[in-house]
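Next up: just one chain, as structure tokens, the form predicted alone.
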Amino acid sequence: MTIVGTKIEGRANFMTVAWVTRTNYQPCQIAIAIHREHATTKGVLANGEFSINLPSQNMVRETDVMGLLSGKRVDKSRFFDIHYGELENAPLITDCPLSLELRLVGKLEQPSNWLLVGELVAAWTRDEYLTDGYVDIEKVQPFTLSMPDNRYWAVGEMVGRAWHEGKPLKDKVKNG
């Protein structure tokens, strides 16, 4: 789960967004999929900037309410201590273990949503969430959404290493 931030009419606004994916390695680009009619969508398109804030499990209530209230009618920034980094239209949530600033570089209109692609400008975290210089998923304690049952789930334990666990099978295919 994430909380996307942008500015609407000069004020910070936030929205819960579950549909987030990395789309490119170098430069790092991340896409969000959000409904065309949301205030956040209009803010991102108008400003060309947004943030992706990764909340921890202890922020489930604050994250959920960002999807229950409309930024068209409520100042949702009052729920958070916010700050700004390099981009003036990408508000960051101080209590989130990881916050990313992105500049809009692409958009794809879908039947009901926009797929908005941002290029990473800066990332913000605190030392308490790092292990060996990398963001540590166990320390961050993120959570995810399952659909269509609409439930939040804690992220579990590590079960393997990418591009490593399958090597014995790869070698087996190569050798025979």
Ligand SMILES: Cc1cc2nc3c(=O)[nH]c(=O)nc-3n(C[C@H](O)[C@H](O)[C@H](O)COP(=O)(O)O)c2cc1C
Second form
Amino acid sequence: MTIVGTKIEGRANFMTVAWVTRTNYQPCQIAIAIHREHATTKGVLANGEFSINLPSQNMVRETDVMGLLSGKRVDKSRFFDIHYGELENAPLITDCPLSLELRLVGKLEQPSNWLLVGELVAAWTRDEYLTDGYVDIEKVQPFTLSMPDNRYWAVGEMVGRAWHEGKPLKDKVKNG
Ligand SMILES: Cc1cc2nc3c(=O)[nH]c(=O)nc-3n(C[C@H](O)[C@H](O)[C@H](O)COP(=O)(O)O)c2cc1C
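Target state, the form predicted together with this ligand; input state, the form predicted alone:
Once more the chain from above appears, this time first in line as the rest of the complex follows.
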């Protein structure tokens, strides 16, 4: 789960976003799929800038309410301590363990949603979330969404090492 920030009419606005994915290796690009009618969508398209904030499990309530209210009617910035990094229109949520600032570099108009691709400008975290200089998922305690039952889930145990666990099967294929 993420909370996407941008500015609408000069003030910070935040929205719950589940549909997020990395789309490019170098430079780092990340896309969000957001409905054309959201205040956020209009803000991101107008500003060309946005933030992606990763909340911890202790922020489930604040994350959820960002998806229950629209910035068209409510000032949602009041729920958070916010600060800014390098971009004027990418408000960052101070309590989130990880916050990314992105510049809009691509957009794909779909029937109901825009797929908006941002290029990473800066990433912010704190020492308490790092292990050996890298963001540690066990410390960040992110959570995820299942649909259509619409439930949040803690990310669970590590179940293997990527680019590694498949090696015995790969070797079998190689050896015929
Ligand atoms: C759990 C959850 C996940 C959501 N994920 C998305 C999403 O990925 N894309 C989207 O367009 N809307 C998503 N929404 C809906 C928006 O967050 C919601 O409509 C919000 O009020 C829009 O705010 P805004 O009008 O201030 O931009 C989600 C809502 C919830 C509760």
